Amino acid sequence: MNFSGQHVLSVNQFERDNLEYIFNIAEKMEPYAKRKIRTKVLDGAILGNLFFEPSTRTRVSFGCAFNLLGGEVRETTGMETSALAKGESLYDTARVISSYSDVIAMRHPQAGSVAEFAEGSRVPVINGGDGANEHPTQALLDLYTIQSELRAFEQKIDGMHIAMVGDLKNGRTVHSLSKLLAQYNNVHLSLISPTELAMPDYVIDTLENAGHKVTISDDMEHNLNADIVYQTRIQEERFENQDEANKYRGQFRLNSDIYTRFCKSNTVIMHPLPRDSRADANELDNDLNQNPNLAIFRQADNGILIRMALFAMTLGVADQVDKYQCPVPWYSAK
């Protein structure tokens, strides 16, 4: 894949050399990323960070990570306040914003709304999610700490048990991540949830199709003993109303307790974030943050990498980083 000018939609889009190439240029970001040394690579360019669904940590890194490679971002957050409130067509919305940027950014709550905005476009496009249906960077970051974490155990991702455990159904986070390991070899998935939040079909039979092990299950505490436990939230903004997201509410709980008993003591903790901390759903309690397998905040961090990797290379200056590098003032090493 030459990924010079190109849209990134959907995982579908990589395969297991692409992962690689990417996986390599995300770890060359890491001093620029802790800000041990600064880089203007992208001075000049504009990223369009358009978000039309609620975010935080996607939208906020997408940003961080333009501004780390010395780029310029200009936003727009919420439906609101945008054009497509009056009706204005995904089409036109592209046609315009893309003349005002180098890259664009964009979360929409519709599945297919961020490829449909791609056509439009004159400019790269990075998906930041839309609506159930996928999360690429996500998905690349997932696997990413995946191969982190597992490396300081001296595992590989071929051959690994991960546990995924929630709702399933509605979680575009780990549909992508599915995606993703189908790349690889002799994976175990268990897959962890309500029975009417199962895991889509589809994403089942590409993870078959790969030749991995599948295991369906409700019962959380006796399939954790795996690798990687990737836990997610309950997923109420796709439900019709808020009574039957309730229903599902805390059913997957893992805490310290359980973690001790059931998994492994080697097994890595993983969230796709934000978790739901309310009393009545917590489904990643608070003590296990000094466990040091929870690797949530590192896999949050290994965000900005990721990003930062696929706007060099959308805009063609992954081999130019290092070109543009000036140090960083008032950096001093803790």
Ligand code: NCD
Given for the second form:
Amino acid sequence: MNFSGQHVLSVNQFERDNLEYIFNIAEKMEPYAKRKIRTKVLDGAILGNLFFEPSTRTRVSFGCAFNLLGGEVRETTGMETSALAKGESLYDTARVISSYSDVIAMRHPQAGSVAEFAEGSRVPVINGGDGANEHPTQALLDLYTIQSELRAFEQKIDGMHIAMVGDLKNGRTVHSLSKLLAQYNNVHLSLISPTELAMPDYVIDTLENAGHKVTISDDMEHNLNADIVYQTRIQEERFENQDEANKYRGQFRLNSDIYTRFCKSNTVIMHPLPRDSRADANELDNDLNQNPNLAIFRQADNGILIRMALFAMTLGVADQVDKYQCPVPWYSAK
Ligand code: NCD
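Show the form predicted together with the named molecule, please, the one above being the form predicted alone.
Entire complex below, previous chain first.
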């Protein structure tokens, strides 16, 4: 399998054996992510990290993942501080930045924008989220997390029950994750959202064509009896105005009381983050923070492993990471 020089634009490009291969490489990144040992395999390489939409985790973890492989990061944040605000085309930006960089990670508010950018790029481009469309690296880290959390209960992705909750219309993470789940067998998906924010039909079709059981509901509580609950935020930036988004904020709140009453004893709680902790939203309450099945921070940590794996693969060094090892001289509490 050769990912060298390839873009990562959509989860559609991955077959199930590709996923297993990526997860294998990701697992091998753990000692580096935990600072047990360093590698300089990407010493001298440059990541162009272009984020034209708000981001904390995704942007910083792309950068850290590249640094952890020994590479350097150059980045631009926000549309208004970039030449796109002066009318430059994605093609021109791509031509220029790709000559400065060895690989590019990019987030942009328009669906399809990262693929358009990739056409002008001479180096691999990794999609960090294009509007409401896709978020392939998040879906990979979500699936990796599901696999490792279920392993603790001797369960597999095949045959699992996952409940996705919230803004399933605008949430790109649930679109990409669902498409990846279509590669597995016999999954039951409970899709819980306000009717107006339901999962797009093309995603539901993909799931049903894969033979999965899909339950659609606007009743959260009676559909939480799942192996995984994947909670999401109302994607307010995709609405015409705040009043529109406010209609749905706070409608589905998962907290300790609801968990105890309606979830299974070991239901794993996930969220791509950021969770909206403002009082009128609060879709995932802080009172779950000590619950051992709250996987949200392990999930975010896994983002580093997956992004390291993707960089190593697209730059063709996945089998050389250990060869460029060196010690960690500083104190590390990880
Ligand atoms: C998500 C995103 O930006 O699509 N977050 C993330 O990348 N971790 C989900 C969100 O913003 O709600």
